[in-house]
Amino acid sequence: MTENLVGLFLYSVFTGNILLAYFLGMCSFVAVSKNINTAIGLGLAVVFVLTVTTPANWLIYHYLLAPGALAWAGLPDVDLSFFKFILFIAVIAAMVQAIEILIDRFSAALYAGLGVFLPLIAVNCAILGASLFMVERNQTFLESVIFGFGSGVGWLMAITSMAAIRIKLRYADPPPGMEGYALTMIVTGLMAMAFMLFSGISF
């Protein structure tokens, strides 16, 4: 059991990296990876939100939406799983809002660092993607916690290293038309290759 969880964690950080293997969260990845401090800030916020929302959506799905999930309310035949898109996105938006209020109330320093990024995260595809993958792969509750956290860490690693690479790229001299977006994509491709090499690790 624990071995599986460690394996799942390593999978979601390295070989199944949500950004580099499943292409989720690209928009903010390209836009925010210019500065390493903002990249780390956004990455930490993503780790935080993913760790909270993936299990929350697990509870919502398994106690409200899945076929037969409403048995506790006396409605065993109801299948509301088609509602999952709209409900997941609502949960994510609400969670992000709640986290923002809590952080603002209890830690001014953390709010100054993360606050601006939280609203952005509500529409980050990685967050909704992780919740949908959680349903798709029939994970248990514990697995969903590990998966959410691991995906967040993977995303954080990817965006931080990308920001570090882009600082060096500033002094590079690419062909005209290639600087910026095109070069970022190609570097991302090379990084994705590097992350795939971790597939040798197994537990």
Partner chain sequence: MKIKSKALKILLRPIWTDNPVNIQMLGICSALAVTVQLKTAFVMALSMTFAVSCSSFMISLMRKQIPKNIRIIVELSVISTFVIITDEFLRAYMYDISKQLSVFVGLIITNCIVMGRAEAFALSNPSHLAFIDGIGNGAGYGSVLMLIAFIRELLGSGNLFGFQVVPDAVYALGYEDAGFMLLAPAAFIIIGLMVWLQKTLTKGGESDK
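Switch from the form predicted in complex with its partner chain, shown above, to the form predicted alone and output its structure.
Excluded here are partners and other molecules; the one chain stands alone.
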């Protein structure tokens, strides 16, 4: 059991990295990775939101929405799974609002640095994607906790690495037509290929 959980964590960080393998959460990844401190701050916020919302949405799905989930209420034939998008997003928005209040309270500089991208975590497709993957893969509650945390750590590693690389790229002299976001996209592709090298390892 422990081996499976460790393997799931390593998978979600490396070979199944939600950003570099599935390219979810690219908007804030590209926009915020210009400054390493801001990138780390947003990455930690994403880790928190993913770690909380993935298991929270697991509970909502398995005890309210899934086919037969309302058997405990005497309604075994009710299927509310079509509500999962609405309720998952509502939970994500509530968690993002909570972390926005906390960052504003304890780190005004980070709050100012993140700017509009902090509330945009609520519509970060990586956050919703993790909850939907959790449902699709029929994970247990503990697996959903590990998967959410691992996905957040993977996203944090990716955005922090990109921020560090982009600082070095300021001194580069790319060919015409490859400046700015074009070069960022090329580097993102190379990072994705590097993370895929872990696919040969048996977790």
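The term rigid core refers to the maximal set of C-alpha atoms that superpose within 1.5 Å between the two forms. Positions refer to the first chain, counted from 1. Computed from a prediction, not measured in an experiment: that's the story for all the values here.
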Once the two forms are fitted on their rigid core, how many angstrom does the CA of Gly177 move between the two forms? 3.0
